[in-house]
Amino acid sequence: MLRGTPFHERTAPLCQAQNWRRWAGYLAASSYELTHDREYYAIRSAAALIDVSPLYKYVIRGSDAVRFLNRVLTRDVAGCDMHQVMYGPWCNEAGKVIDDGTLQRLGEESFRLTSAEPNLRWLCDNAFGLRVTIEDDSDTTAALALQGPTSREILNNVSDADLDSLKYFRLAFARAGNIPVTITRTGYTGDLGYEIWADAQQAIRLWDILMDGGRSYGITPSGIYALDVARVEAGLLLIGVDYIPANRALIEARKSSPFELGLGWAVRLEKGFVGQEALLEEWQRGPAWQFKGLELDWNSLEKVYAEFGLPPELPMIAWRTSVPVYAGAAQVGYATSGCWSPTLKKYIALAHLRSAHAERGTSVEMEVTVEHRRKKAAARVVDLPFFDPERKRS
């Protein structure tokens, strides 16, 4: 049975569109208003409050916690400083990605790992023989993402944390009102933003504190539609859409390595971890695929639609389907997510391309369906992210 998140008592009355969707067994609003436009612009020009409680959350403790996490993650967890946050993937023995998420170092021997899919059994299997405990606190920890240019001012006003000095991908323990919270300078929008983690029993009070404190700063509850457009602009992967987790892929061709997903920077080949040997071999020969951005050519798109006497139809809601990409008559890849970017004023897409066609500036074509007919529009390969404002890290 689908459940409301710890914030459902507040979010349900706000959801005018009643366009709920499933997320890890919870109800999540696609948008609160009838369209998601204002919610998207809150992310880029004010502050959006997004319920991210359905994320899976695992607290890992013990004298072997670092050793264990170094075994399962591709990142060098031994180099993770106190109160630092690391993002990265974890792989199977063949070096194919199972999931990706963030790792928060809460203490000397304690961490919180987040993921999009349930990973408890896999984590426990890899913890055999180590002095470590793994606790699934997905249901007992509520989480909100506060994203946008005014998010720092809001949190400075409602909490006792010094957010002016909190660096990118770091965390702080604080109180919002009298509620103990962990604030991480992280998010899924590619903008200045934070995520707030608290006991689920305090969720309603936390929501009220943030909404009351952020009203004069344009705080706006925002749903998945707005978040999806923002994360495409930021070039961020979505599991089950931009890649298939290796443990759910039915055939080998559906599996991807970190190098094929643009996550080679998050792989430390000099340390031992699950999948290291396979990834070392791939690094030496080079990946067969690369994850890149596509910018569609407006004149080409206009020409395709003009054949039918139509103006271009722009996808204001991000699509999540596999769309072929061509070089001449040969298919050289496929796009997995795309949308019209309101900020960049461009039609953009995320795509898997064969390495020979993945160099920045390469001309390709993406399939576009117009009046039930499959056409091709010219596109250019670009590096990710599409949108990367200075305020995100400053």
Given for the second form:
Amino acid sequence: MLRGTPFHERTAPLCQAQNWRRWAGYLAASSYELTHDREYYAIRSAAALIDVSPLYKYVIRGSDAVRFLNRVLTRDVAGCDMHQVMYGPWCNEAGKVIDDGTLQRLGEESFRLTSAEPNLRWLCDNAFGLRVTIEDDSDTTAALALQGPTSREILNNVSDADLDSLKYFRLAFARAGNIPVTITRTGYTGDLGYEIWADAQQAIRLWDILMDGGRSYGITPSGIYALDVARVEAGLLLIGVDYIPANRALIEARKSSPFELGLGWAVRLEKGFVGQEALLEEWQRGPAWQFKGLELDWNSLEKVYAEFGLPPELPMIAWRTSVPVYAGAAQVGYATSGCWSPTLKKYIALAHLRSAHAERGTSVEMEVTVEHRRKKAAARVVDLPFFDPERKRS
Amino acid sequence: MAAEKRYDAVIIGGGHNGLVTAAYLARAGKRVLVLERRHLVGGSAVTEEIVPGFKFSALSYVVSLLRPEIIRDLELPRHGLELLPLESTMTPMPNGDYLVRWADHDLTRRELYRHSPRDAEAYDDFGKLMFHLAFAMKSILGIVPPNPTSLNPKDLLSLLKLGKHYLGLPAEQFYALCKLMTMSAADFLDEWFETEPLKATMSASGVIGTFLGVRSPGTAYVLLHHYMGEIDGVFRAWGFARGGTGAVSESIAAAAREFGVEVRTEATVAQVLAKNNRAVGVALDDGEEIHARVVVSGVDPKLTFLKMVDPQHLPTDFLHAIRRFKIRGSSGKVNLALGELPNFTCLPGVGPHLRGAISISPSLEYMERAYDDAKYGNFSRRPYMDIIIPSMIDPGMAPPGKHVMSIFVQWAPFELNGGWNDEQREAFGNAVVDTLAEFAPNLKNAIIHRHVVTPWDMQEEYGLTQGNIFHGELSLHQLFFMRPVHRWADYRTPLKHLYQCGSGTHPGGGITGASGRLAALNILKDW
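Let me have the form predicted in complex with its partner chain next, following on from the form predicted alone.
All chains and molecules follow, beginning with the one already shown.
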């Protein structure tokens, strides 16, 4: 059997759809209700409560913690303020991305790093000779994401933290009920939202406190389907879907650099870190690929379907397959995630494009399969994110 | 005298390789006769009902390396080959704990994590490296070894291709390959892992079929050999043939017969007949002579050249090399008919762990000590064992509710102090059962019948010289263009029209059929 997360006792009875999936060896609900629509809209118009406990979590402590993390991550960790949170990737010596995650500065010499894949061995290997300890608290720390416009009010009501002054990508230590929690203003939805980190032993009580306190604010337990649509709208990468971690890729062509994943902004080239030399070289010659948004042209889509006497059939659940992208007859890239955006009313996709075809506004075509036939629909290259509301940062 | 039948080829030994060669030759239109000494075909790959209702894969018991091209070419599934997955490996530990590697990645990771968080991650990285190396090495499994000292353009071209192939490997893989070629399995695994039962169980692949211990240099490479197993395109998959290992041989024999091959059992070849320095046929032990244009030996090189061919037909240096060929038997087999399933203290009851392999290999030290006994002429008092319960995978192997257990045991030297006899066979069987009963205490009472096969029995009953299961040890100095001896690694022999097709030739080892297929292709080239 796969494991339930620390919240399983609460989430299991809620999961009417029984459509569990695996996430890092845990059971995760694809949706709780039979359709995921309401769960998605909760993210954008109320508050969605999402169990993100399967994330890997490492606590790094010691007098060399900053030095160590600065060596591993591409971000400038030395410039990470107390109680700041940083998102970024880390690379192998060849400058190819191994994983991406958030780094929370819990104290002068202590951090929490989250990742999508296990990274303990890589971290330990890089910590050799440094005064740091790395503790894997993946199983002992429970995590919930509370995402959506009413999330702040809910947390203000149930905790003693001053959420009004907690800025985007900052953290606060607080109590919810009397449970000690860390609240980070982060998330995977591109909306106003928070993530709450607590001892797994307190998980059930924490869930109850949030659900009780959130009832008047439309709190809705939400699953991976809803989260997936939101993260595509937010232009956020999903490991194993939008890129393959360098240490799992069987061939070179499957590996990506941060520049190729649209994470160039998170690379601080002069500071000294694993992969810097390779990345410096790549930066000088320019990356071969770029990670961009595609907006499909409605009229073109309608035409492709009209050939078969059909209206466009839209992906309400985000797809996660590799779909060719063309410029004329030549394939110039591939989309890795896509969905209908209920908020933007557009068919959007995340795509890897050869740099020559990645300029904003470039016209390309994406393959669309209609009635067992491969067709092409016109699409336009756009910058990410697709959706970026004011409230996310304000 | 009745019109004597004339064959194009006569094959000595109806083992799986002999049958493969026969099938390929007949497929090319040749008239082929296979001569098998025993009452059934299969050689070491046989299913025998030693107690009524209980079917034993008497010797060879798992399938992985059977070449996919042979399965395709001979249409073995149509001839009854069914491979069932063997999904897990459990290693019971003396402290009452266990380590299981499951088919599912998440479960295996969680299980390894319990023992060592670092090993849980190293395991994936190691698997990826071995995948790459097995993929790189796989190309040599399918080719006739070139002669590196020859100036023949064909050999040179083949060598050049190989050289380019290996020098083209990414640095990480190239150096790993160098390490594999020189290190011991234990040292190599020590570089990656810290969990003893994991290292010990993996190290076993490095010593099976060799007279070496896990700390002997060169054994690391043999690990890789075992990573080359492939089922349905999936590397490292091990399977069990429905109906036991004999079903593999039966399916090849069925394919061969369909191509027109004639198979005679209980026909013992005594001698290879030669005239004017070329083989012309064989003589059976009852004096019958069978003539054929070519003679192909599927039995091991020692048996072929030291027992069946008159030395006057062979060059002295060749004979010398064959005499030096290392073929020390190191393993035994214990097959049990059981009234009930073993109940393991570490994981009680009937569960999925009984559907996979069970490995008695708690630590590297345990493995090395088991070898130490053999080094000085004794069987291991506490041996390494690789166990499967075929009736858990294929219920047809035993009567309903009853079971068969296959126990591969190492080490058991052919050259036992005092020699093998009935008493020693029983003592060996007792050592095996006693050791296993430490982990599954109900075992002794569950035994209905015990079938013990010593290296001596393997030689006498199954025709494996010194009881070596691979027709010669799988150590680096006896592989590729050195298997069985240098210059004669291309299935040809110094006696014209006499060929070899057994496991003693490249690539050898396990039920691959590769030797048989490559031999047939070379024979046809010479035709």
